[in-house]
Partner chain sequence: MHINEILFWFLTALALFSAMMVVFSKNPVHSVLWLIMVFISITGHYIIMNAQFLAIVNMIVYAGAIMVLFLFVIMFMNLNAESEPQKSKWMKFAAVLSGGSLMLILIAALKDNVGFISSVHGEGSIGLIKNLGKVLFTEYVVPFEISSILFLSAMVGAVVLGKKEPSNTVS
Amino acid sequence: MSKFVFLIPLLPFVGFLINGLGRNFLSRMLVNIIGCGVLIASFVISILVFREVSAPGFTASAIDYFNFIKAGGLDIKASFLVDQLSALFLLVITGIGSLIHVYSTAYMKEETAPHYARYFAYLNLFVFSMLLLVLGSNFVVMFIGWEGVGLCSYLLIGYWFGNASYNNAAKKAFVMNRIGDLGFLLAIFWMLSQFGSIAYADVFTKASTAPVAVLTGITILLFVGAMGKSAQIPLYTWLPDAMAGPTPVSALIHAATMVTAGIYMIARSNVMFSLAPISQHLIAIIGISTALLAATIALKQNDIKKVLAYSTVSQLGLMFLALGVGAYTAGVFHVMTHAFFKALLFLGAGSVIHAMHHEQDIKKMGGLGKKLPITHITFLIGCLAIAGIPPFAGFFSKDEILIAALGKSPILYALGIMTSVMTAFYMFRLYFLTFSGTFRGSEEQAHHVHESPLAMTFPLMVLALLSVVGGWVGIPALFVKDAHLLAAYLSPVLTSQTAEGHHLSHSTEWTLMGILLAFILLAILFSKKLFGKQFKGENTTEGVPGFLANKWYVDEIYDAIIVRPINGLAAFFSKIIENKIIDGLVNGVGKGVQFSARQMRLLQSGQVGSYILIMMVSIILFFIFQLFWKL
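In the form predicted in complex with its partner chain, present the structure of this sequence as a single chain.
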């Protein structure tokens, strides 16, 4: 099957070309068939590849296609690596991608013809880039995909380019990603100079020979790249703004796939990270801080997509915590389950927004449960999954992360529990405000609220099913011995450092799990009490709540300490350097030429005699030079 691997990214690319070039004359039906068809075909091939990879006795090997860069000793090949990790990501990307494409056909119905095709072209291009990212067998191919998804993210956030603030959001996302990408790029160069190659196989086998300081430097730079792409402190502020894009885009790019690229990258280079404990500590600290910060902000947001966005940032933080404590399997596991339930929640939110005619403020919703039954049930499943209620998917992955964190440090564990409890609270706040109580919108909206078409509800149902059963591939040893299928599956790729986590006695684990569950249930009940019946408004202006509602004023701080000084500097350059010095130089040269020309013109007296005299003198001088200086 591996000889067809190249088709997996190629098909979306072909779809992008057809839809992008034919956007003016392809019919809507044709765009749907091409846009969704290529992805479903990729998905089918991915399943076949996955079957092959998961068969016993499979050994991963890079498939070379052509030389990308070959100069001297440098040899970078365009080649793909299909192993357990990339096959898993292939499934997630193409699977969820297909569902979201199908969903989009209904969600984007109101768009006019060329824009509709443009949307699908971008979406296909995104999937192509993402597949390139996970399939590459060296860091350069990964970087190409990495940049590609950044570009598509920019294009799709600014999809409605008529709106200036959306464009600003797109720019913000792009610039912040760029900062991270610089780190990634530097890491690539460093690896190149240290190991002489950037193919995974070479780098990882040589990693143990490199000094720890170098490895620490490389891994921190890689992590800077991951910070940008996966929205970690301090580069996370673009993700909430990225909600300006269409909701399916938020589901696909900014929840399920692109933002997990950083986790994929670190999991992929786990060999290096395991050798650099300082980087790991940094990752764990940044991860848990991001998780906590975003969770607190999410408590007070009123935009349905903003809540989900901060929740995504928070969950990504948890994933980085897992990577930081060495539980790579748990991190990847959470990527997978999070992809399921967060895509579900975003698509559910999209369904609500669709029904409410693009109203996103949850203060104006309420009581939608009866009118949108399918959305209601699936959204509830999503909330339960993210809150970590057994037996939903989120429970297993989150529990694994927390246990691994406990293995490293009780503080990380405690903070992780705080995050989980807050997650449960704000998700159910969102759920109750949206679906229960009474409707708070206008009469007209109430009249028009309707369940979404099948093209939208079908992906919801599939994702809801996955959110229920998705976690069962990673049942901890606590329940059933040797039932952690995912860990067994990924073991050839990911080194396991979590062995010490299992030293805890089973009774301790049971206790901890029970306490955690109790806290989460309490949080849910508390939020039901607050928001379940009647919404009385919240304090969002003063004190701690106001502080949280304003997102810790991080945007304002960035504005003050980075944006303003740079603007000031730019103004200085444009006013002083540009106007005075550079223009002065240019004008000065012009003036100098004019002035000297005015002086030189005096020589052109029109007196033939003086001309001849000058000629004579010059001839004499030439002779003198020729004779006596022997030039």
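Next block: the form predicted alone, after the form predicted in complex with its partner chain:
For this one, just the chain is written down, with no partner chains and no other molecules.
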């Protein structure tokens, strides 16, 4: 089936063309069939490719389609790489993407037909770009997909372009991603200069003989690209603002696709990063710092989508922590489990928002558990999974990351524990304020609250099931020896310094796991006490709560030290450099020509005598000049 792998990204691209070009005359039913059908077909082909890749004796292969750039010694092919890592991401992207497309058919039903088709066209293009990113066999094809998802995120975040604040959020995401993309682009140029190629096979083969300083520079630049796309300090502030887009878009961007692109890129380049310890230390430090910062901010957010957005930033930080300590398998494992429970949580939040007529403030909710039974149960499963409660998916992947961090540094482990405990607290704060206690909304909202239609609840149930069993592919040796199926599957691709390579005894590992679980359960109980049935409000305006509610004032700091100075400099260049100097010079030339023409025009008096006099004077001057010149 690998020879048909080109159909996996091609089908969503065809869906984009049909829905995009036919948006003014296609019916909603046709838009649904095309938009969802192409993704489901890609998912089916991805399953077949995954089965082929999983078979014994499979050898990774690059499939060349045509020469993309061929000039002099430069030969860059448009080709796809089919191996264990790309096959796994194909499953996650097309699987989660299909569920989100189905969910969108009901969530976006209020849109007019042309905008409805435009929405599905954007979704299809987004998935096409993400598939291109993970399938590319060289960094240029990856970069094309990388830029494609950046463009589509701009289009989807600003989907409701009539709202200026949404447009600003889209522009913010676009600009901040361009900052990271510059680092990625410079890394590509450096690799081309150093290795003479940007194909994975060539680069990774030659990396072992390259100077450590060169590898450090290249990997840091690659990480800068990952920081932008995967929202790490200091390029993370675009992601919470990306909540301006429709909720299914938030699920698509924040669950399995765009924000995990940076994780995929580093995991794919693990050979180079393993040879650059300074880069790995930097990734681990930035990752755990981002995880901790975002977790503290999420503690005091009241917008249901903003809580989940900062949760995503925090979980991405944990994934980068795994990559930074060399636990590449653990990082990819958490990408997969996070895709399940975070897509579930976002779509569950969308179901709540749909029931509440677009209300997103959790302080105005409460008591929805009885009125939204399916949403309630599935959302609870998502919360248990992200909190790391066994046997849900998040428990296995998060525990693997923390154990790997402990093998590198007890400080990283302790900070990871703090992040995990805060995650449990703020997620169950969100759960209790939304589904427990008494309803705090308006009477009109209470009258209209109802469970979402099947097109929305079916994806919730599927994702809830995956959030329960998804972690069982990575059962640690602590429970069952040689049961980590994912590690065995990815072993040909990920040359991990091993998350499992620690030397803890089973008794010590049981103890650490028990202590962490006890802290998490205490955090959940404390959250229930504060925000359960007896919730009477909380302080979010003064002191530390106010500081956290205002997101550490990071946006304000960026505005003061970056945005305003740049705007001031731009105003100076506009008023002085451009208007006074550049325009003054250009306009001055024009005015000078006009003035000269007016003066010379005076010579044209129409009197023949004057012309003869001027001619005679000119002849005399000419002879005098010639006489003295010869002398």
